[in-house]
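Shown here is one chain on its own, the form predicted on its own, set out as structure tokens.
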Amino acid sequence: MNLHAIRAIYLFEMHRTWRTIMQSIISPVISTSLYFVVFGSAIGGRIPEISGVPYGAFIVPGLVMLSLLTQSISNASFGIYFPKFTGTIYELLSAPVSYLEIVIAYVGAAASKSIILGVIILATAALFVPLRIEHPFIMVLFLVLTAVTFSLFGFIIGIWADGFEKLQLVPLMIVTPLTFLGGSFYSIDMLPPFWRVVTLFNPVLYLVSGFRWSFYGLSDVHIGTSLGMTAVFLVVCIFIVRWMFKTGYRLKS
């Protein structure tokens, strides 16, 4: 295991968020801390308190894992694509570092942004609701699980793009509106029997809703089962990029 050649890259995409760190870091804790004050403030209004949580402190775990799945997605894609893009990613080939250990490191890194960006989107949600972690290992374990995750999935949206729009099409058209429809703002009792069955097919349900747990001992399906889902789509996307990098999709050519 080349250990120096992980740490390099590792620490050039870690030294990228802060030179960017006003659209890495503080554009969207700012947008999340928005959506505290108008989902908090007035929706919260007519509805104050879910199974015994108010309702500010109810969607925190939603907003958070929001966050943490549209930046693991955009910095773990971003990372690889930019490569590809100026060609370096040749260079990176031909050098004497393993498929593993670029895999490592450009997701290991997308994966330390996204959570410290949790990190300080939880500490920022303390300021304006209650908050209390009643599972805090459960908690951390979701908050990496679901980082690594999809930095993978990132990764490999990185190296199927070729465009810059083609980054943004997954997040924006499929990631944010199943992540909204995942009971990040609702619990899915709330809705009629047939919706209630539809979104159990949405897989980011059973993220949310085991970050819940962690939380308050709330979820809407079994944490064991939102953790299994996980689990599930973590070896999906190890397998996908085992492939790419064994068939050297959209990377050799």
Second form
Amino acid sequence: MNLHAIRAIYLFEMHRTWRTIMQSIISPVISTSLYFVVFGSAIGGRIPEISGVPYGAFIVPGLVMLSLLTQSISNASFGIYFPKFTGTIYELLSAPVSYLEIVIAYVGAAASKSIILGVIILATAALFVPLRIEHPFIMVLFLVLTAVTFSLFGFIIGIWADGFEKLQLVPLMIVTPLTFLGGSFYSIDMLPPFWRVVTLFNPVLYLVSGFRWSFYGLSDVHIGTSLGMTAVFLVVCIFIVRWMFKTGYRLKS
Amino acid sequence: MSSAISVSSLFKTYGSGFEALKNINLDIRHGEIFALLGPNGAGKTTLISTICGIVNPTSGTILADGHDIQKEYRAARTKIGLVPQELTTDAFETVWNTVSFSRGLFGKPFNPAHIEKILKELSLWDKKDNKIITLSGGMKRRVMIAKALSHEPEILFLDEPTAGVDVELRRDMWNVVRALRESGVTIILTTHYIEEAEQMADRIGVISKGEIVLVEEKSELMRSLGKKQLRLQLQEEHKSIPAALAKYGLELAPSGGELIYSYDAHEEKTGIAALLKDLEKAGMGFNDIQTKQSSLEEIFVNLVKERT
Ligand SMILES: Nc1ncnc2c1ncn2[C@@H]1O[C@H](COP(=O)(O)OP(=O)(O)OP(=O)(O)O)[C@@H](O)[C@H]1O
Ligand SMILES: [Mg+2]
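Given the form predicted on its own above, what does the protein look like in the form predicted together with the partner chain?
Everything in the complex follows now, all chains and molecules, and the chain you saw is the first one.
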């Protein structure tokens, strides 16, 4: 293991975050606060409780997940796309590092950032609504697992993208809709039967449901299913990254 | 003893179908300065990029100090430093950070003393806390050299290190290169300034259209291909060369005041003695006499011309 390299890349990436602290941390916190104002206070006033949990508190896990997903993807995709774009990737490709080390460093940095962000958002949320975390261990596990999985997914997008449009396409066209339709702001029990079944094909549902369970013991699907689905997605991403590095896909000509 | 770099039967066809390298066989010796020359698009950068792991070879094998660059990439790459042709740097990072990063990336523990030494050698020390975006092009080039040297490579590739660099900096750069060679580093460089290759290199390789056309000791190359010229400053200006001197293939400079005789210095009879006698007979006196060895540039231009 080239630990010096992992450390160098990790610190370099984290340093980039501090440099761009506004985009990295502050803007997601502001947008989450806006969600609270709009969904929690304005609309939430009309939906008093879901299974005994006040609506404002009910949406917290979904909101954290929304930020965690989008930030993991954008952090990681940008982290690897940027050196490709500027050409500094030459150094990474010519260095004595394995693809595993590159992935650990980049994905680790992106995941760290979004976990820090998730915690900040959670703390912000606690200012607005009373929070209760029934299964803190599972909560942390979900936080980390989701951050890692979607940072890896973002890393794949960053390698695949050959222009800034593509870099934004997936988060914008796929991830945000999936999150909104994945039960972040409602329980799927509130949907008509047909849409409930459709929603079961949305992978984000399993994340939000599992995460919410760790807070309130409430879930749309079983917690084991949630963990299992996340793990499956993680493994799929690992195989894609492996293939990309083996073939040099969009990294080497 | 194995070579510093050993390339055998290397082919590279880009995704577009373009054959950039055709059966390259090349051995670079330990501790030498090897200059790779060739016109634009010849494949110099492709060859270097393939050796350094940035471009996938289509077929063939490459060893760096005996290590296969694909199967033992870690051992091979640890030895190699690369300064690419394109100026690509992390614009918003400081010089110090970006150079320290390179050292870590190549698996070496942080060593501020070494980084300080390199930055000082490359006259970058007073810029160490500046963001790279604020530096001039020549300084950015030096930052890239500093990055490559940060991890103490045994084999250093310099792809046109002096493109867009002023005279003074170029001289500094060559001093650094010479010092590296003294310390045992093998150096492979490309340049379009042939006088640089002529001054610096131990051996010269010429690549044209993806093929190695020639690899030769520089001195040998200059000797075997080098034509010499004898230039005579005439006492009076002449309009034409007397018929009696036709067999020498002389040239008259446009001014009419200088006579040029080309000969091969390795022939037993260079013909100089006979020429001087015949000049006297023809009544052409001269004031001064010079001989000049043809430069690498002329050799190079001739070589590439022959092939096209
Ligand atoms: N990624 C690529 N895809 C397709 N063709 C390429 C690619 N990179 C280089 N080439 C082609 O390969 C040939 C060799 O290019 P290369 O950059 O190796 O030349 P060079 O000898 O370094 O030239 P120069 O002196 O201009 O730097 C050129 O014809 C170039 O167009
Ligand atoms: Mg080139």
